[in-house]
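Let's start with one chain on its own, the form predicted on its own, as structure tokens.
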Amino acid sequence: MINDVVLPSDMTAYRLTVLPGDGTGKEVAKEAQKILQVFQEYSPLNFDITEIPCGGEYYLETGMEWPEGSFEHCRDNSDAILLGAIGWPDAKLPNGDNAGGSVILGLRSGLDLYANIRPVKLYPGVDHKIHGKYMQVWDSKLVDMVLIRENTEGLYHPLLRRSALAAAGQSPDEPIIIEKFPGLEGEVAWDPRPISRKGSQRVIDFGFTLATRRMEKTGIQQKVTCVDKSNVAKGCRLFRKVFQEVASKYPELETHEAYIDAFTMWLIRSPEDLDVVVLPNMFGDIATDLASVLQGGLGMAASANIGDNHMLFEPVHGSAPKHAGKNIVNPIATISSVQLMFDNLGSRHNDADATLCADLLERAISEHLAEGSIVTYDLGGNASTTEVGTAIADRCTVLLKEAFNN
């Protein structure tokens, strides 16, 4: 059943769909909605919220990954989508895919959410796993980058396509069949890795546009780095070729090119050299999880999935079934995903109030972490999920009253 929660206001509301998902996803989603309630009460922002159950647990209970009509609702009746997390042990579809996968993967592909944005920022008060307390001279300002992963092509394309068709209630495509691979014998499993000019250009364009926006906002010179394996793979050669073409249109921005294997070393060794990074799908998936250690771990890692017409926001971490129901996981990745949502709503709709709310929420998160007294186990504390969410919500209340004279 799809539950609509419409909060009255004299202003037009953004239509927000919340997908709590599985396990700890439900717990962090509650804290995100706590933040939303504060902004609805003390700022001009307003949301018509629809909550839809989904995921592996829902599949085990009902035989469906989410209620009928859910994809269409997300497509036709949502200005933004907020996801908790998807995945549950032993919840498998008949074809072997993880139950719930067609929710997130189907939305990414079916709504053409081609740019996966993952900010990597180390806040004062947070020690990451490589420097931090081990190097007293380490400055949190040295980690402030955005990794942009192409989100609809590459090695994930067949699964994304299959998930999109399943989410829309359509039959999957016929599989591509190759009878044999010269030089290989016995059982062979393989995955195609298509990378197109169109897919590359739009995500790289997105990266340069974001870098321009960052430079205008901060006054700090920005560099855009292309990461690929163009010395080996044809798809990566096309990706780099398009990068060079797009870069020529932005002479005011610095550019750099790197192979993925060397980049993983530079990412950890010299994060201060990185501002905006664009990567093909699989390389982006791996590099962004690695980058999370620079900001304190996956509990701090937010993300946005952006297309021309739709937006979905989610923490990078999974549903963590072993921690489910314990009220101990870090909700800040999800709360930071709400901050990304405010920022992107402001940019897309030219909504200065939403942009200001994004800035205020980031300030609340930063001040909360700098104080450091209420943090979860992954950051060295013993606070509960609920306590962290409440503390940040209370801080937002104070900031919003000051900003909007409430």
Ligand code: IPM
Given for the second form:
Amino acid sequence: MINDVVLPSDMTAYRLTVLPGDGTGKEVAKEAQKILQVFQEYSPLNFDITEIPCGGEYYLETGMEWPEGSFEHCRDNSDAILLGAIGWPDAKLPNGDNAGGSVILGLRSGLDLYANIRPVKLYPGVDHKIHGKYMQVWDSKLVDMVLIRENTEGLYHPLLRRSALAAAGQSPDEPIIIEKFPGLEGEVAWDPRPISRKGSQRVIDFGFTLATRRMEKTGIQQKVTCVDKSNVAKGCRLFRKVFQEVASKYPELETHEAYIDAFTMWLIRSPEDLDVVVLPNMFGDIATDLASVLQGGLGMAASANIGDNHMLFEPVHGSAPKHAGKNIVNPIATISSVQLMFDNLGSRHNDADATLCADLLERAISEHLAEGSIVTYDLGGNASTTEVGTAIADRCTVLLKEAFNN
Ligand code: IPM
Ligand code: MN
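Please could you give me the other form, the form predicted in complex with the ligand, since above is the form predicted on its own?
Next comes the full complex, and the chain you just saw is listed first.
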């Protein structure tokens, strides 16, 4: 059972739930906790943190993906959730699904976290893995985009639904029976890919709102790009139709429509043309791993899963079992996910301190990378996970003391 956090009577503490998960997820979550401690100590923000073990390794040990009551804790007692990474070789549920899936997919679906926000930004000092060698001068406009992945339906729908029901302790739906697919013989496995108007509308709205905010903040014209495969798939036709309807309400924004295959080429060839991009679930999953090479790799890619009532933050990378226990992976994707958490707590709770803390953490990360001497192997260095976490935490301490005079 989870011990629910008792909030102080002044209600000033944010209730954070940390789910370290599997393998290197635990190592990067530890560095995120280091950052949280520094902000707890030197900023006006307060946190009540509950850490919950979970994932495939936990399943192999206990026969459960996470302790009983964990989903309810995330739903009822968390202002924000931070996840390390989930997934462990050979940890499978009896139905063949990956053990630990109910944790991440159950939360995405069960808490209706419909917008998966994946910023792709190249910091000064980081090699752009595609064009880096040819870049003479670092250009801030080269890579600065946000990919927004629909997070509750599409090709993931059946698994999301199973995971949400499992997480909430409910029994699975009746299976959809199709006797055979005309034209196919022998054993056939198939996955439906439902895309709804409501699911498309809310995530596309999110994209246009974000683009408007980026335009107000930077003064730079923004473009929203719709990525789909509407020349082939009916769900994608609906997604694009809804995109066009929403776009007509935002005449001040530029829009662009692309098929996913061509988009992957443009993403790599001309990343400077992209600002905000909306994609159906599976295309977003694939495109964001690809896009991470524009920002230094998966070790740099952070994400926010946002719904109307809940939010969860996590690095885009997985648990990397082959690197587990070596203290070598890059914790910056997770630390940047904490940055997104501060930013979203700030906007959701109208909390200027949280927004300032988000800006300070971003500055600490940016200055750390620009200085460039303490980085992990993926960025060309040989520092450990712990050393990077500590160096960024120390930088935060200095910035926070300056900002808040303590
Ligand atoms: C991600 C991951 C997950 C996904 C896996 C672990 C189920 O790849 O967050 O991108 O496919 O969504
Ligand atoms: Mn993925």
